[in-house]
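In structure tokens, one chain follows: the form predicted on its own.
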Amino acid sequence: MIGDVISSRELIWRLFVRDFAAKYEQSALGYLWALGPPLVTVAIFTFLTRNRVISVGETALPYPAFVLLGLTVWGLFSGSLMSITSSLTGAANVIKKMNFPREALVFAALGQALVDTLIRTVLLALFFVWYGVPVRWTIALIPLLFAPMLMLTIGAGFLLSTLNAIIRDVSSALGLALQFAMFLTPVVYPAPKEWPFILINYVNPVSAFVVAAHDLASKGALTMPATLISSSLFGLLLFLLGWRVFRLAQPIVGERV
């Protein structure tokens, strides 16, 4: 399995370049589309909190920077998962005509979400400068959170892309589920301290990565290290399980895609 991915690295790169060019080929705003949705979300929730329509409590960072950091981490997870889930159905003609490791489609789909995250990171840095947020050295550790979170994402993506090739409603249902799931994750509000909301925060594996990013940027130390470790281990197990199921299901996928 690992050997197939290594041998298809050039194919992965070419698929990524193709998808990247197609996305921005006739777009007037181009890369700004990676910035538009998080900026609108930050503006909406900042307006709601400042006008006391909603109350989220105290945040360790200025609220707009707090929300944008959470959205950057959440966007990497949700954007990657959506792209991976649709990767097989989006390349149905190629799958029927060519024999190649199907994982190449999955890893190529991951590339676009990584580029969008890199663009949003530049915007996040501008927010930190604008609001005068002290830059702690631990902020450099935030990218390390992406490795276990991406294993979690790819593992779930392996399973969902296989299911989506058989039942096409999966990708549409996933979009709705992710919109709801964002509000069950401390993206636009601090990690809850009351039951039963704290239980949701512990059960949701993505919450640990969002909370850890906020902690490293604001406090310089993790407030939930045990949860982060358990979420990382769960991500590793899901990655290995999802990849194996993905491989075993390829004959069925080839018939149904």
Second form
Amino acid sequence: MIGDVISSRELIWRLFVRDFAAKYEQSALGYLWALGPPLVTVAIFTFLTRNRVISVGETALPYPAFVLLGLTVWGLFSGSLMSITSSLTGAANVIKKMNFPREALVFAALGQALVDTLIRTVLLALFFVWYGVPVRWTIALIPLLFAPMLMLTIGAGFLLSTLNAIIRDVSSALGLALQFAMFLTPVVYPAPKEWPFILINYVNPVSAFVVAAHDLASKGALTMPATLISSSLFGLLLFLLGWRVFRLAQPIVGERV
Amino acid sequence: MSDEAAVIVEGVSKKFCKSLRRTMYYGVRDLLADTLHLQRRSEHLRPGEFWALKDLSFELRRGEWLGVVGPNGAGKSTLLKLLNGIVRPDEGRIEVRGRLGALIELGAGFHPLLTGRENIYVQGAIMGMSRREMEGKLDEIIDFAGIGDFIDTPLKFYSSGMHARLGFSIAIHFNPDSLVVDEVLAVGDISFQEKCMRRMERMRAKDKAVLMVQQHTYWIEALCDRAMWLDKGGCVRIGKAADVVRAYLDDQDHRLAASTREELSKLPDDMHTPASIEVVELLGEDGVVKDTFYSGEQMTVRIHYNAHERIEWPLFNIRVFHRGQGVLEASMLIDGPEAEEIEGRGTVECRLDSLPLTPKVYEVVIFARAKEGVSDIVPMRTYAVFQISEENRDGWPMRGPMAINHLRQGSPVYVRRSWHFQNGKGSKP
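Having seen the form predicted on its own, the form predicted together with its partner chain:
Everything in the complex follows now, all chains and molecules, and the chain you saw is the first one.
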């Protein structure tokens, strides 16, 4: 399996470049559009908390920086999952006609979300400077968190893209579900400590990564190392399972996409 | 041609589902079954399913060109998808030895906003070419496509012809061991088609195998060694291309004749005419009624009429039509009357000594007039349909590369002929 991905790296790269070049080809602002959704969300939540419409309690970072960091991590997860899920249906025409390793579509779709995240990181750095957040060296560890989180994302993406090829409802349902899921993840509020909300930290596998990112940027130490490890293991398992199903399903997908 | 197999298809069956809703349901079920390694009962059809291919076996040998013919829904596209590995057979086995290329949908992975050059890289990668391979062939691909400066223009400004030329050029440079070709050879203008054919011929010389699906049987007759006739998911006949194409076209004519005949039977009876024709029979030399004749054979047209009143000097007319065009005529308006009067039921026969016709479907149109030949007693209408079969062409020279197809598309009248060059070199092969 790994060997196939290595041998199709050229294809992944070409598909990525194709989508990258084509995405904002006829647009004036181009990749700046990646900054739109997080900026708007940050603005809304900062406004709501400043005016005490909602109260999220103490955050370890200045609130706008806290939200933007959370959104960047969450955005990587939800953005990749969305684009991976529709990667097979988006290429239906090619899938029906040509035989090539379909994983390439998945990894190329992931590439788009990575680029978005990279652009948001620049914005995040500006926020940190603006709000005078002291930079800890542990902040450099945050990208390491992305590895297990992306395993989780790709694993789920393998399953959902396959299902979406057979039943189109999947991507619509996912869009809706992710909107809810963001509020069930400690993105715009710190990790809850009271029952029953504390469940969010354990049941939602993405929580651990968002919390860990907040921890590494502020405290410099992990507050929930055990959940991080279990979520990472879960991610690895889902990745392997997802890949296996994805492989087995390709003939069915070729027939029905 | 060597005897070594390039592609082996053995007892392959594939079913599809007609209903979109059921497709989703079966898809999820099959996916679960495959994931959990449960045995799928693939040999049975579930509600709404049908066999797109059933128990198909054949071999494609190296250096061989195999043409596939068949009506719509025969399973041709399914076969291509199976060979290409896009779908998996429900039963049976497919073995492809070496690299299989597909000229199926040219430029399927093209993106309209990228330039031609960028698209070459994308399409090449989808087909499985390495970067080095692509870079080595880039100039050749661009050159072959012959689209000039447009290579650095986004694809959305291409004409459909340029689009197809670029697609074909990439596909043909993939350098496969075997090639499956859908109906894509008719891309671009005549000179580009010529170029494509020359390129394909070079593949034949290199012992590459080609499987070609074509509605237009003249491609198959002219280019293929063998042909396979598919119908309703099964192989009706496989063998020498000329034999299979001939049998297939005869069968097509046969179906056309049958459907025309059925339409005729639905026509209402003539009303309020002085006479009517009840049945028209076509008889062979041996006096037996039939609907398929050989070229040059004798045919007797027997008309069962019913004269509702006394008719003096009836004049019957028989015309043979092909596609609405009169081909030949036997008419008492020319030959003169044969009986002074008729009344009640009776028959009249006309013997055509020899049918100088090429293989096609023909209609027998009849009308009748009285005495002076001005007023109709039976209005003009088609009463019978017959087919000239290509079997048993007695001594016709048919050595041309498109003899079978051209004979059907050309003139309906066949005249014996001979050709002589005044100062040509060499004798006929």
